[in-house]
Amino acid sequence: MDDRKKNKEAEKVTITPSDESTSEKGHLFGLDETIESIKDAISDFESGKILNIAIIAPSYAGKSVLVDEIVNIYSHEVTKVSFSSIITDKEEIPLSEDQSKIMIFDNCHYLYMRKIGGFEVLHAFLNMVLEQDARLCISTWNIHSWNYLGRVLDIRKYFPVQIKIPPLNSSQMKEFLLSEYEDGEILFVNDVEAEDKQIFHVVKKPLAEKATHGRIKLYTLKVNYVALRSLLMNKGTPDETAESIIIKEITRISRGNPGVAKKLWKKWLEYPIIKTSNIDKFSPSINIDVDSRFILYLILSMGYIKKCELNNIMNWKCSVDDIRINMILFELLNQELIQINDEYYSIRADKLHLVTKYLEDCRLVW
């Protein structure tokens, strides 16, 4: 193996050996019960049970913070292997030669490609997991990849303990968002006059495409929750303050995802003031074709993916070549649904809720 290939593989896989803990920790809001569940599974392993663990989460939900906390707690007993790009050769899956009791494999959704013949590496990994009777394997997965693999490979049977990172509720979200500020530092202002705001808004979405390239439109009503809450507040619900309106709206839009919520907060905050009018905006509808939807799904389910990897997955479709993929990525960037950083495409945090809901409606994710 030449040095260039070795360097390329090193970029895809990072090994953190035992005794090396993570120095910087993030916020662990809402993860106390999750951490206790993982500790219980590790205790069961120590008592003789082999219960491999799968940690499942959408992008931005705090999976990395959770894994780093486990590494810190069991720093002398754990080796972490992190995948940062799609693995195409099963020989690239390392198994540390030390005798760490716990093996963490982070970002296991990089071990497959959603295409014909794209599961060889994943099958090799799953067989390796079954052979590790002297070690506990903890794996982490993007929730959309996990749901897909659960249906096509019944992957749940390899990891009897499945832990989904829970969304934050409104009170946890308030604590999370305000944790870096002093009491009273942020001023919440309700400047929305509900009577002058449209509470219901008609949205049309493409439901399907015909062979003629015509589209069937589905018309739905979208609710302006900020205006509705303001209306209710003005009608005699004094406990619904500007603060509670804004926190509840951020929690609803982000689906309790702390990373998404933080992005929305920073987008709407005009320090030290945040106004209800700042979030009184209708999300744009998404109107893209079938190929674009599938590429958007791939980006969502992988978290981060390079264009060359998209090419590799899409090469079975004769209608989708390199030029077509460039056009699709340009369109998705132009609609501000995705972003690019160091060659990796990802869903914009503030659009994660919109993209997920759209792909759910298209039945590409569930």
The other form holds:
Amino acid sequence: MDDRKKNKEAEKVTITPSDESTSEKGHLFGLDETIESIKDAISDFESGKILNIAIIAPSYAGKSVLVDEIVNIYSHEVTKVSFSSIITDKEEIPLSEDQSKIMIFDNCHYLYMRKIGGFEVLHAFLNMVLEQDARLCISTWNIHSWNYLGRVLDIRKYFPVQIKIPPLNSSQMKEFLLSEYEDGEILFVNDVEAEDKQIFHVVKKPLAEKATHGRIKLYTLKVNYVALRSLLMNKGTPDETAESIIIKEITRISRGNPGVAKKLWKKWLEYPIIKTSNIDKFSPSINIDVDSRFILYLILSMGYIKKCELNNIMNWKCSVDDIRINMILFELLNQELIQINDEYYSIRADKLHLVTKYLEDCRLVW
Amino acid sequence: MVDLETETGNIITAFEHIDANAVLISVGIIITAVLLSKIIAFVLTKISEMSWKYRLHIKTIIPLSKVLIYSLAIYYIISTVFALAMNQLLLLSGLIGAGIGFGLRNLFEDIAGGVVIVMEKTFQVGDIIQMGKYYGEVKEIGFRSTRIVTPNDDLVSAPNNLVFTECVATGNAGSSEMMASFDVYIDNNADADMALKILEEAVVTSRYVFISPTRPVVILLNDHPFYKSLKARAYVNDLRDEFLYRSDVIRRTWNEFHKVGIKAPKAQILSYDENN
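For comparison with the form predicted on its own, please write out the form predicted in complex with the partner chain.
Starting with the chain above, the whole complex follows.
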């Protein structure tokens, strides 16, 4: 997000002296092995072997932080080109005028559109990558765009080294979340011991609400999956601390994604207290039509996208279509699946995995 | 021979001793079995519709559960309510089979067909099939007939014995995705390379398409005396969207053809399939 804002005006950002770099080593959590893999590929390049690298990650996973770190390490040899919105003209790609040994192309998923004629820019870029015989190209991609392009264009062949940013485990997540606080500054409280250890709850649900006006109620059993899971997984550790429960839950819900975890942390934290009762166990079901589903997929696979870009991909040009896209975006905003920030629509961090799972089930995410 | 006569006599005695109570219990068991199978089918259908990914897998259980429930109900009635031993049971089955086999031959053929469909998994609930002259999605596999919803939303009950006499084609064989192919015809003077590129991009960018290493997109060009035909073969991500997929791709393809000046043929089109 920071990169997007930073590069909003200029699509190409060149970083030269290392003292101008912005990221700090202390902010890199769980990326040590990834950085080592990239360093190995760069060493191979220095010994004459060109193996272009693709860094693949979902939104909020820390892709930009990783790229900044590489720029820091190799500041005198690197040119970073960051794309912040969809590139529609291949002339907009800064190609060979720069003489840096290593080129980093950030957010390469902005080089294609899922429409007829939407691959021209990407083809030109891939051709440029192949023509580089004395340069190493490092590219970063949204994982969903990468998977799509993998099936459609076999894009893996252009980038023999593919590095997926790994999810954080519980201990890395703890270190990451508490890094900005002093020791003991945050108080973890377990206030759900009594009621939430029940695995089954009897719930009353109105039967055919419209017809019966809620007069007839159906009794159903609701399973408390959190309690059931803790019963099955934490057997033998009944005295688990509130801190451990909260960190584990955040890691599980965010699937180790630091950006999502941070969002959940901020949502649940009532500074300086964080309670287990704040853990949001409810995951709503998504019920949207085919067009909305496809728009949701486009937002997910691009990370951040403008309304005019969505219109362009959908090939919706007339005023009726404008009403249509407004209605769809309104519905998605209303269901709190997406957010709008500075004209750019993106999936809400706390709904990222819910949306991904839904689109996987619809087979839009492969 | 004596044993057979004795057993037959025992069965006749057992049936002579059937009282109103036994009949009522039997009717109760049959009603319970019918209700139970309906409830299970309803619940499984609801669950399957909520899960796109496992829809067809869950629906597979429906006919199996019906066979199991009805078999248990019949077995329970005969063995417990009428208190027949296993050898008497077998003998009774033989007698019933011989007695009514000729009169209700078609019905028994249909039931046998239903069992074959369920056990052999010729097709499953949710599959798109061509059975006899009917094409559509299988909604229900019953004991006597299979219910198919055609693309025009007609509900067709096709007798199960068609599996013995007709070829049954299934488009997806238990998978959620299904191959959908269609042809686009262009003028002989049109730029075929450009047309192929546009059609391929229309297919791979469709919101309904599903592509994987085992589900590739294939675009073919065929030459005819007065026109060229392009065939697109790809998998639709949900078999229910087969027609929406075709419409989406064809609409966008022709919009793009118009932009680049690719025209439809002037000559009368002969069916591609007839020529191949």
